[in-house]
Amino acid sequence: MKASIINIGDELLIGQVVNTNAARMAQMLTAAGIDVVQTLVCPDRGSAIADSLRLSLSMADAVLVTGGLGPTKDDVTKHTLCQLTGSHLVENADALANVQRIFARRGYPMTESNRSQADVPHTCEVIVNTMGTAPCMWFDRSHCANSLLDDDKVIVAMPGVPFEMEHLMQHCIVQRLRTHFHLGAIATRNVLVQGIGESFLSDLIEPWELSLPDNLKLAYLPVAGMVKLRLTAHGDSFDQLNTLIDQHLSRLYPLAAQYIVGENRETLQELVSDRFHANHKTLSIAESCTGGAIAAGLTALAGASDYLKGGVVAYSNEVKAGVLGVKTATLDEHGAVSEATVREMVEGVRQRLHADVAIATTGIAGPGGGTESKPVGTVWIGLADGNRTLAKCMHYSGPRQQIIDRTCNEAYAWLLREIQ
């Protein structure tokens, strides 16, 4: 089965907003085991839209649309599918309740703006957003008298909402189109690898992967300083492709163990979520370089607060000083950036915060700053558990963000190797 994605909004074609879109509805439909063959973005005009719909259909079975089904007058998404549909706007029972029940919640008056979200085509069938006011709409030959819809093929439209989107694409979109289109079962395993570079991994596990049987499929997805590879099966069985997935991964753990921190996650951080939720031990942290990029990562995640007690961005040597207690004289002599500066910094975090486990990082991610004997990339990472005091350096190249988020997955990935 093929899918074709068109984001609509002349905000994503300026650049204004950036298309994240895009990449998570690509994702979703890949994991499912459907093929993404094209990603259109058309601005906010009824034939550009008409012509994506048309190009896009001769292309793939079902055409994914977001965007456009607003109650502004620059929103024609819906005045265009009525076109080429043959169809006219109806006000949907479903629907006006969805936007009386959100603006009765809120507070707020609903004007005839707002109740025209519940118009719709009556070609099409209603599926109710109920994380916003505007409806999805699915069209099929079912309700599609003309030739637009030939077949098993399909339209969604979609709110361009992005929460909206990935909310109707999660808990609905998805399944409905395997269902409708007679998929078989898949089944997805991601592997974290940290500490080597994706080519260098590839030529480390090539003779696993050739030995790969046809419906077992495996993708390189790099990340800053990280490589996911993800193990995608296609069969009639999720038990029996469960288990082909297990037999292939216990191979490849005699060729790269060292760099495997874990499964079936999308990040690093998740997997430190889950160690310290497993282990019941608390995490403090204290960043220079990475300025609270670290924190941010965990406290991302729900029940981050169940084990991380807190951080500290010491960007300046009196906040390392007087709030981490790092000694004047360490800074004096070996400057912010060295092992026993982020040896005292991680230490003085953990006692401080009175947490069973600390990070903390200090360096140069430039682009400027950087000397001959510390060039920028020089970053030093500590960890402390009360038992013992660790310090490493590593060098980074690269743009000042890249540099700090390879920092954050080091991190991340050294308290999974450390903290058991």
Given for the second form:
2 protein chains.
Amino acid sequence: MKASIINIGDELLIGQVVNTNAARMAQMLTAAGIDVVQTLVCPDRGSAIADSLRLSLSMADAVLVTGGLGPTKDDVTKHTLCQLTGSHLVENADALANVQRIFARRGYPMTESNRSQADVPHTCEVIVNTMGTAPCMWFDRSHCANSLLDDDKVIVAMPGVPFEMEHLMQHCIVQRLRTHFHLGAIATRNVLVQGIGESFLSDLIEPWELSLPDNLKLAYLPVAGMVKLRLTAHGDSFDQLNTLIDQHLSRLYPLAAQYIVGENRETLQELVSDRFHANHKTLSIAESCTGGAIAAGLTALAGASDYLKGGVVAYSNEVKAGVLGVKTATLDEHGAVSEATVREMVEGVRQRLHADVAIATTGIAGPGGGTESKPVGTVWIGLADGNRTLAKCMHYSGPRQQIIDRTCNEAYAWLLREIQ
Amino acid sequence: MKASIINIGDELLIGQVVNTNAARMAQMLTAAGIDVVQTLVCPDRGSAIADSLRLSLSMADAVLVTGGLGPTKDDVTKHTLCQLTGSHLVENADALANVQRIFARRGYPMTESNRSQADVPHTCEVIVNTMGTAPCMWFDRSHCANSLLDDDKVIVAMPGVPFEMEHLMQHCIVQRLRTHFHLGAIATRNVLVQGIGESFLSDLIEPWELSLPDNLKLAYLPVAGMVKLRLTAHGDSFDQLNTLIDQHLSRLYPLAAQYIVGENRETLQELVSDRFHANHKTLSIAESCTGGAIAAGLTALAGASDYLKGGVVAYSNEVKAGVLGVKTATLDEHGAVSEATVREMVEGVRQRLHADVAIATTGIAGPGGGTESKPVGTVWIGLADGNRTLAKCMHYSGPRQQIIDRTCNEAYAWLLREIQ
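And the form predicted together with a further copy of the same chain, for comparison with the form predicted on its own?
Below, the chain from earlier opens the complete complex, with every other chain and molecule after it.
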């Protein structure tokens, strides 16, 4: 089954907004065994939307559209769908009740233009969008006799607000597409791998990869020093597929155990959060070159306050010495980017913030600041748990943000490896 | 002049990678007075690329393509461009010298497949990509008699690696497109506005906006509590256009002075970095609800070590008390999210990190942790400069990340307003 995505919005075409919707939708569809054959961004203009829809319907079984559903006159998606499906707008009772409920909760009066959000083409089925006022619309031949939807094609129009789209996709649309197109069962599993490049990993696990059955597909998804392996299994029974994945994963581990840091999550931060919630240990962080990014990554997840005592962004030597207790002699003798300094940083932050475990970074993220002996990309990472203090040196290349991101992932992965 | 963007890559269609290239290219083209009429993502498959190119050429004067230029056999963009333009691959001497230079610098041997990166369709002009091995290719009718490029159309194929694409666009392609299509001069100016919603700002400055001449366009670009106003002027002379922008901006300031925090930068972080580099003051940061995000935003910019002493992520009360010196009595009596606490946090971090200026946050980012009197979204921000200690309370709504992002922008803007 093939899907095509159309994201409507002038703000996307001037580059004001990065089109995260396309990526998120593609992720969810791919994970559900639906191939995305094209994604396209078009302006809020009826003729452009109509052309894009016709093109996309010629390439795919289902076309998923976001945007252009607001109450103002620059939003024309509904009118265009009316024209294309030979329809007119009618007020939908469920959609109206939803708009009324949202305005009542916010305590605002509902205007006529807000009420018009409940108007939909009579050729669609409304899927109520509980997260917002614009309804989701499902078009197929059971509601619409128009030739546009011949061959059992489907159009789904959703609001462009990312969390509204995501909620609709997750709780309704993806499953509904799978049912409509009679797709079999699907099961997926992420395995997060760190500390090995994509091509080396590929060589390492090649025999295993080649032995996978046809209904079990493997994808490599590399991000900042981490590779997410995604297994997707197609078949008749969800339970059987999960058993199949378990069986094959049990043969992957002996090949790459030292690099595998976890399963079933999208990011290393999530695994760290899971681990510290499970082991009831506390964490503190001292960051020089990562400048707060390790802490920010963890605190972006709800529940961080359960285990994270806090952190120190020790950007200057003064803070390394004054707040973390790194000895001035250590800084003078070895420099800020050194094993001796990172060891004192990590011990200092663990003790002073009264945490069970601590992690620390100090390095040169560039573009300036490198020397012959410590070029840009030299990063020391320290880890302490009260029994042990460990330190290691990484050598990264690339732009500043990539050095920061790789250091963060290295720190998260090291915590996962060392702290049970 | 109209442009269309095609980003080629299977990784984009499975949602592995968010298509930031489309947004960045659209930003640069829009800023140069070139309208982007469509952006499209297609797979690494010859027929799909050819169809996408034909469609895009039918809609636009120039089609900008990224991706599919690697040396492996799944990269087929060059072969497709050969077929479409009735051409064959030839080795280009400049492109080869560039590949050799890059491999010499890295100290790796150059393989045959690396050498093949220098092969290009004989119908194109090569623009050397100094940042990587895949050359940029420019197709127009002066090199290629194929009817595809009738009506003076242009195809530009660039590598998909974001910083390679960006470097090519910024240093060559945008200007070259402007010259090729005889576009006049263009001048742009960003004005960063904070502390007022987009619709209220629009009402406030409406008389000014309506008075702008036809060759001066205004765009509203809202991000996390901040609005970037972008003025774009078209005309004959760059200097005249800048004078025109200056004249009209001088009439904007009296209307919205209290909300305008700076000009000529894309983000508030950049303005903060500029300000502290200029005034030679030092900064320290204490973060509870923002969890390191304020520091991470500033340290993502090179040169942060010139002014940033460091920060404390005071997630737990223990750290607020132990590291920042917030009194236990204050925490007990007023709670962690309170004016009294944020004042002691900001004074503590300023003094203990020996900085001239400090900023602090404490709040409830959610989704849990809210109470009747302090609901999710309640955030106290403190600012101290040695003479004054200020505190204010914000009330945000929305998901966790949005509350964090808005707090960061509020903190940056407050620094810009209070610290000269």
